[in-house]
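Heads up, the chain below is alone and in the form predicted alone; it's given as structure tokens.
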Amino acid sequence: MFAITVRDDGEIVLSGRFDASQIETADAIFERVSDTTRVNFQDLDYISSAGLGILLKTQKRLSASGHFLILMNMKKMVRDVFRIARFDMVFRIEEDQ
């Protein structure tokens, strides 16, 4: 199961499994992002290449206007996916807080 919520402060919270079956739901949220935004991965257990694609698309769009995504609170397995895909070179990733 996947859930995506936007907190009052604009932080996006992901939980569950972010895979191809959730692309439309996630894309609808990330398309509305227009400023630098924090994305909390604390409860995300899995991310597929489709999920990575949504994040990359958003990052590219934001960077054109000087903004970016800040990814935070990743579990080791999810962080390893970003490292292996070399997405740790594309995104600002904060350590657990």
Given for the second form:
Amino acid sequence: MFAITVRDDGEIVLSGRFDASQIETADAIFERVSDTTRVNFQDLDYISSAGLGILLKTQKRLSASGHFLILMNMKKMVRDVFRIARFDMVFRIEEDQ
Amino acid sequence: MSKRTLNIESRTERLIAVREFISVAAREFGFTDEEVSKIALAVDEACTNIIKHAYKYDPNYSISVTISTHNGAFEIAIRDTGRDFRPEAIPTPDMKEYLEHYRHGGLGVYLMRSLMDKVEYNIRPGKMNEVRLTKFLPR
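Moving from the form predicted alone to the form predicted in complex with the partner chain:
Okay, now the whole complex, with that chain kicking things off.
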């Protein structure tokens, strides 16, 4: 099960498991992002390279206009995947917000 | 030595069943929850690559996932009959360069190689492609 919602303040909330079966669902939300945006990972249990790819693609597009994603509240497993893929080099990751 | 196999259709919706199959066996074999998650992710990446590149998202094919365990080794053989695959054509990306230039593609292979102790390929052109992932129990 995967869910992606956008709060009134623009924060994107991810939950469940973000694998290759969820690319279209997630892309439909992320492609509408045009400003610096917070992404809350609090309830996300799993992410594969498919999910990482969407985040990287969004970050690339935003960076052209000086904006970026702020990734928050990752569980350890998800944080480990970011570290192993070295994605923590290009994303601002905040803990326990 | 013990063996068990799961066959799935070539659909990304089936990745969750693969991860569950791997997780149950890896936990039984003695890996920690953290190691179990990493092995399941590596196998997810291998299957995703097959669905995407070997079968081009055609769901009318199947993928076979076989787990063999022996002497502290947990080995997963993932087989398909899709397009010929040349592993040497997929270099391990330099992640610093990859991220600085926001590249795409090759990330799944990078994760597989980072998460597992061994990644081997057995390619029989026109017949079968096999990727074998191995993780050893810590001594």
